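Only one chain is given next, in structure tokens, and it is the form predicted alone.
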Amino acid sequence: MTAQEVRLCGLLLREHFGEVVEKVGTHLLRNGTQNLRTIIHETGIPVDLVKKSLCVLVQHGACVFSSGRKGPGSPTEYQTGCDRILRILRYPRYIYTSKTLYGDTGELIIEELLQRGHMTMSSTVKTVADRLTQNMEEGHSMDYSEVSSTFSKLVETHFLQRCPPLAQKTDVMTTATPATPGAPADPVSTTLSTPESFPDCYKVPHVTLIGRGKRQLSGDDGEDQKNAKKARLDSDTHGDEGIYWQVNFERFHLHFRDQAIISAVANKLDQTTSEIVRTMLRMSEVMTAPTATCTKPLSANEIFRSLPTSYNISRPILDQYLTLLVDDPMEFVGKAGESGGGVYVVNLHRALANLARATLESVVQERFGSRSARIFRLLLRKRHLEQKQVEDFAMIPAKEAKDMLYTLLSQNLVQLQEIPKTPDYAPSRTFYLYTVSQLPTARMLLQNCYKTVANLIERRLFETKDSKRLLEKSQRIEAILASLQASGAEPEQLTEVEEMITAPEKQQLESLRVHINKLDSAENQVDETIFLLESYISSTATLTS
């Protein structure tokens, strides 16, 4: 891991869990696997705070623990990794995706599980039903069965998965709050559980949960106590005690990858072509391994039968579209045989490589202009070119081409390769070839993206801290207004409270809100680039291993 990754992880931990968890997490990132005594000694944090911090990290899947390396009886050791912590950056995207696919109920289920790390199905259903009921009109409430149905759909499509059973307990785990039931069964592993390692990973238990969501009634304390008592009495009858659930991040990442491919096809060709690719990806998503370089082969007949009826495409037209996809230079779709009217696959690795390549070209164009992007694109396609060849092929004057090449070289976007004619490396007898290595360039750009996101987070924290007093005043006034509206106050009273914030303060708050929204939007946009580059690098590593 690099310094930029550790810096970004520290900012994410501080923003979501506080400074103590940040200090423990970054210490483990920098120093690797350590036991509890060593962490306490080197960080100088009290033992109870270290235990609670480790429990928070384990609860959210950001830390794993294992028995000591010195054999049975040795102290438990803890380990964390940047990849688990960096997932926090993508939380808004996970929530938005679940809202798009499964509505408000799916959104709240994913949000609750992301906030708490691990939960049982019954407690998740109750919490989500209560939240939905709170936002409904008076007299309406959300039935538990509707939330349970959405929860089951999320499990069926593998967006949620069971936490493997706890294999062992340590001194830290036994002294903490119930934040540990979902700790990984194989502590040494740094990956999420898979159906192969845990056979009941996607098995929904039979939950006996009957009722509807309840509103929080602040004025009826007796009723609240009665409901709380009833919940305690019924807690043993739900049938899912000890079965905890977590978000399957890898499944979301596969969905993001497929959506990126579909969007690229739609932009390159048309909507009908993208729907054909979407159908192919949907048909093969269960049969294709997450690390596969291409999907399972599908015949044209199978694709034709699975297309949405709303498109009303005839079989000859489908064949023409498939031929167009196969002949396209981007090579998103390939032909694997002739049986069944033709057998086709989606080239996942090649698609990611082309998307990463387009991203690199876009970055060069934005930073150095269209002519530099033309040279960069030329080197990507021709692999190795001399300076004179670059000038001729790119049709750029010699002086400008030389300046642009040297600028790209100084930024490590272009490499210079020397091929001597003689062993003495004399300049007059040496070929100097310019080239672009896509994978190292993608890795460098990924580190720049980590640095950019860290800068955006720091700027947002600075802006918020700088206007802290004004924000606190605004929140207090909003709370007073909400309380007065709930008690049926007169309009004059509400107006009097609203005037406690002066016009300049309102203008300052609006300006801050716009600025913070821009920073948040920029974070999400950079994260899309991060995801694309990470997927390409991971796919290339799988291909070469």
Second form
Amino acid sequence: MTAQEVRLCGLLLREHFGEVVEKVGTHLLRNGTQNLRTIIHETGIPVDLVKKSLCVLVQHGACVFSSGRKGPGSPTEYQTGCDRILRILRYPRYIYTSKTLYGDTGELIIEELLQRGHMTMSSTVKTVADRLTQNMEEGHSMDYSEVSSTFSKLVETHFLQRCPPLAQKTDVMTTATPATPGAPADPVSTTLSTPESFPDCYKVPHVTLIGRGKRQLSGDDGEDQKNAKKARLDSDTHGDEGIYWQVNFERFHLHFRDQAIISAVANKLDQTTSEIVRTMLRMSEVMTAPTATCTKPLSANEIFRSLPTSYNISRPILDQYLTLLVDDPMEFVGKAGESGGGVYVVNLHRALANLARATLESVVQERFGSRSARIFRLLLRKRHLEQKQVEDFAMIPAKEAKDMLYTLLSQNLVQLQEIPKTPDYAPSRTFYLYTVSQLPTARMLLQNCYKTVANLIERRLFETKDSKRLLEKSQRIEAILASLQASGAEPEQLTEVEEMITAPEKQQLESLRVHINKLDSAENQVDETIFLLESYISSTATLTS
Amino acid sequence: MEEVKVKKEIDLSDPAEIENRIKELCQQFPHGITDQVIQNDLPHLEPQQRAMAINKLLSLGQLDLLRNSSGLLYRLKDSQSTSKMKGSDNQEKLVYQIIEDAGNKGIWSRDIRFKSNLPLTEINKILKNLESKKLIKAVKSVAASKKKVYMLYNLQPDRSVTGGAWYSDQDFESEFVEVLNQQCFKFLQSKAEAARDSKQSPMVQRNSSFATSHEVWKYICELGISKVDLSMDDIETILNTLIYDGKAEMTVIAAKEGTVGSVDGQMKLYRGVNPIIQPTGLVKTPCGLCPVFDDCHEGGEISPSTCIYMTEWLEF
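Can you swap the form predicted alone for the form predicted in complex with the partner chain?
Full assembly next; the chain just shown is listed first.
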């Protein structure tokens, strides 16, 4: 956890859950695992507020608690990590993806689950159906069954997963803390989310879900569709109490990764080739482990059969495309064997490394110009070079090349390796080799990205604060307008109220809207860079371990 | 018959005679003679006399002493250079020889001093002398603009000294390189586009998007943008910069000996490629390009709230 990450986490927490949660969250991030008493003591926040903030964090899976390290009877300790909190930044992307994949219903399901951390299937379905119905015309309504079928589709494709089930918690209770009376008054202690317990988490939902979905349907018969949100507080049982669902971020990330690879292929080669890669990735989607370096081998025959007929690719042409993909220096696709008309794999990790490298190159290119980028790429290719060699290969005059190299060096994008011929490190008898190491550079840029996002959020908050009065005023006027309209006021009255906002004020509001939109979209764009760099860094971690 | 006669006439007591005979022998064998050859030719000559004669010739600069695998070799010195050096003293000859050895790479005056063990002032005097006689010339090296290297007057300086086609008067012609770089890219791009539009099978498309370095070279020559003659190697250096720009890739294929543009049975193929990603998200924000990024802190002199770059970007 770096300072930049903690700062960004704090800002995200403040935006989504308020200042108290921010205080508790950042305190936990800075100080590691702590018990309730220490948190209260060190933050100086009243007990009930701290408890509530911890509840919020636990509800969203951003905080885990475990029985004390000092053996049975010691107070429960709380721990939180940056990873989960930083996901908040990516919420828009998750929601957008689910919309493109599963339409409005999917979008709302994911949105609800993201906003509430975790929910039972029945309450999710109800809330989503209610919200959809509200947006429909009079006389139409959303059927629960449709929503629940979308829900089960999301589970089938692993976009949703069960929160680690109750049994785990009782395990913990019985083995570790038989003597303690559980966690201190924690209302959501049932959802103690130990990170991942995959085996049953993925298998069980498949089977039991469909059955439960049906049961729930029958139980919902005749219920008023226009129920407000409070409907989920109803005491009727739907047969899925205690089974909570959460968004499977990992699955979304795999999807993002695949999309990134497909678009990279489309850029580098062409559309048709990218469709072939898309087919390959889709075929191996379920079979390949999330951290695998490449997909399961697929024979050309299989690929041919799975290609959608609309592409109109004949078998020999497919073979040609596959050969081209294998020949490409980016090596997105590799050949694993000759059987079955050739066996192919998608090199996931290599693709990620290539994408990350392209990201680094693009940063250098945009920031220092294309000539510095040339030097940077040159060093990436040739590993170690002396200054003279850099000048010769890159065909850049000595003076400029020196300038660029030193600038890159001072920004830590390029490293310098000294190799002395004699032990005294005399400059005249020392080789100075420039080099680029991709992984540390990617790490550094990732930190820069965190800082950038934090800056953007900070600026957005500043902009809103600056015109707070104006915003409040416009909101008030809109409310008045709405109430007047509802009571059937005359048009003159309405225009009179409307004119309470003067023209310059309107202009100011408009420009504020533009600014906020710009900052928002920039945040999302930077998050794409963050995603690429994070996936690359984590992929190298699995390689070495 | 002549020779035999001459041989017989040699008077072993006259050193001049012996010297002449050795010179004659050297002329017969332009590649040089060993001690053994002289011994065979003049069997009655005392080793001491022989040594004396050879030493004299050496000191007069008429013989060259060389070393090869079988031992020492004596060779007649170029009559031309000896005639040039007429009227010069030993030091001058020494310096001349050092410069001659350096060939077309040239030699720096400090290196001459190390090799000759003469004081620098002396060397400067000699160099000036030689230059005025048009025996040597000074060439400015591109590696270090203030460094002058000396070489024989009639030599064409090496590429490492002049920098090849990319330099004029020790200045790197970066505009020229840039123009060539762009032209090469244009050529590769148009080739790739033509291949894409041909609507042939993917393999044929890819293969026809490749251009050999020879093709590029011909294209550039026909464009006539270059005043100097560019070699294939020069063009390949330019094409390599395109690779480092991420705009091209290269493959090497085996070619039949004698095919146009093949070197050692290999042919280098280049083709233009597209980048795999658009500019990344980070650099689309002002922070990604900010020169004072590291000094920026909330509440500080430079802060995101008061950032002028950010304001400019938002107003844009």
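Numbering follows the first chain given and starts at 1. All values derive from a computational prediction rather than experimental measurement. Basically, rigid core = biggest C-alpha set you can superpose within 1.5 Å across the two forms.
Annotation for residue 493: C-alpha shift of 2 angstroms or more between the two forms, rigid core superposed.
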